[in-house]
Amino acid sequence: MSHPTADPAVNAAVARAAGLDVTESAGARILEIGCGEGHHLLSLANRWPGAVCIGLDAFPKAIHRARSRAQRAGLKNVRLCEARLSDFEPDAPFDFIIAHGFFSWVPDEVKVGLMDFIAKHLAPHGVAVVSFNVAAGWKERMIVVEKARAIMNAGAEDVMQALALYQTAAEEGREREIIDDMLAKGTAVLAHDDFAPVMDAWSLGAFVKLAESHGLAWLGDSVSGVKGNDAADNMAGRTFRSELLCRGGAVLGEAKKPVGEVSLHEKTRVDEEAGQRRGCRLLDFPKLDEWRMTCAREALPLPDAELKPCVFTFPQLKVLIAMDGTRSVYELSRHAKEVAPELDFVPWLKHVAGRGLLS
């Protein structure tokens, strides 16, 4: 999936608000650690053809699929490396380093290695985004995980069956809510999240302390720039954080107005209005770019203009795949009636255009 919290354009705005003179994303060197099958990194490469996007992952199948997708999408500014972080030696510093879905799922020595790598290979005015699961909200979830594992050991076929059996005995309340949430995630996500071989939730304070011990400075939340604390996380039962780091010795200029929640709401309103304006101007021959067409053909979420992953039904995907620029809106509407008869085509197409999905 694409990850809006690890959008270099947003992260750079947060860093600039703190006084850091960050390189423009469109011409930056971007590294994603644990890039998986490439959905996020390839979305960045597609948005910024002038950027150098490098993906790193230790799993050969993931890198193979990412390379195949990059080739099918015609992305020339991507390099995908099959290697462990400890074996990877880049040839130049990075303006942006992304480690989303990595920190909480690796052993402690790899966490230390990650911070060491960032400290060594981050450009003087670069920023790193590191996300992790927060201990405050995961205490309750881990109790559910352990009970579900006990049910599996007692004979349940898989984690989904174990959770379903657990659900029948659980009382209404927080425990039932957690089980319902896990069931909604599905087997594939649970295998890499709640039930991963390593799932190590940390407190924000411990995370910041580790970063600072490696000569890094904490700039705050990667989207809002707000600096939270453990007390607030405990009060809210927070489960996830995405934080922004820079070099400890980086020169910070005069801090600008913090991004904050008010500014974020204002940005969302402006984005929605811009999206509505885009949606009102439908092209005569709607077209997906090659990357989003690749996503549609593989039934993957399509990243919108804000890197939010958009999920479509299979009938809707059949309509999207037909948007290769050769069919008019009228022809597409007739095609939609055949393959997606329940789709209210024109309002749907305006929504698709408003999300910035069409080239």
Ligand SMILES: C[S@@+](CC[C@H](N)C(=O)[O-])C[C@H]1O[C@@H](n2cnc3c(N)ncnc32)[C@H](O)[C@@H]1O
The other form holds:
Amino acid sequence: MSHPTADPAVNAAVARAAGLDVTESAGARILEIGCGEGHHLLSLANRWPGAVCIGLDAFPKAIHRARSRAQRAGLKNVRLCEARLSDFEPDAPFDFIIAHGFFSWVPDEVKVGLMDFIAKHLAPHGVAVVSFNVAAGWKERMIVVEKARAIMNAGAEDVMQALALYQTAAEEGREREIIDDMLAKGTAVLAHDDFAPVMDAWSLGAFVKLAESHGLAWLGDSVSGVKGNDAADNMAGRTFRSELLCRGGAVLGEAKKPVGEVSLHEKTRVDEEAGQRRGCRLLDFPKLDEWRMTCAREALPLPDAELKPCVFTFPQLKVLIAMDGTRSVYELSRHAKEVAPELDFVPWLKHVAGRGLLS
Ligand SMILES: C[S@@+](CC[C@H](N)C(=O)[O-])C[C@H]1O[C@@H](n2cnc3c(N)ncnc32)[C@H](O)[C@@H]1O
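Please supply the corresponding structure for the form predicted together with the named molecule (the preceding block corresponds to the form predicted alone).
The next block holds the full complex; its first chain is the one shown before.
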């Protein structure tokens, strides 16, 4: 599965709505910087055999694994390069540059190098997607990380045991929520996420300033195209952002409406019919599968049955996270009243089921 927020199909739709004449993903040159073992890039290469997909990572083991996966999948349109970004000299520009889970995990000089690289190697109508941790909400997590590290140093066996001990002492509230969220991620994810050796968080304002100082223009959020701001991030305690950039001199034409746009009401009806055809019905104990639950916990769009990303508001995500198969529709509707009072729960749940989001 691709990361929905860094999926060229999604990002191109946002860029086109902003008036940028982006190349069709199916025949594009796509680069992922810090591609790791290739789970994002390889799924894109598999979807678009006519695209040239290049993955770059400095960690030899990751590139080795990505190569073996690409080979086993029979992908002919992938090139995987073991190199540091600062040593990488591509032979042609890219229509899409992806840096997902990279910016916050590298030192500041590499962040600057990333912006330099994008400014130099993005095609005239290309788009770059860069995600990063947002200081507004991440600061609270940093405090939890520091305390958990102190518990580890005092003798806990590993991160999970330190967090479990911490959980018993923490009072109900935000701190406890963060600990619960970390425990749900598990050791492997935590080692590359909250507890990674380099991991920092920036404000959106500082990020945009850095991009603009390299001659890049900011197009907004990579899924919605909305241009957020630091004040709203502070109010919401936002932890993550994924933003779209293009060349400062790129010609922005007239906004193009997505083809086949329909009203939400009409869409709900169509989704319900499609759901019934697929044999979906409302289960008594709705449940998200593990992958979609992870997306909901990370506030990422959830892939529907056709792998199209579905974006939810934060209150709706709170309802989705409660769908672990242990709560009845009735219990969920009561929960929804509390955490998402604006939600018309039953039609919304039918919509969610119709899109094939429930397992
Ligand atoms: C947190 S992982 C993200 C992997 C993947 N993009 C994802 O979203 O799951 C960051 C990756 O960036 C790579 N990396 C870090 N610094 C790098 C550099 N200077 N040049 C190339 N790759 C780098 C690491 O080896 C690692 O695989």
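Rigid core here is just the name for the largest C-alpha set that superposes within 1.5 Å across the two forms. None of the values given here were measured: they were computed from a predicted structure. Numbering follows the first chain given and starts at 1.
- Residue displacement note: F312 has its CA displaced by at least 2 Å between the two forms (rigid core superposed).
- Once both forms are fitted on their core, a CA shift of 2 Å or more is seen for A322 between the two forms.
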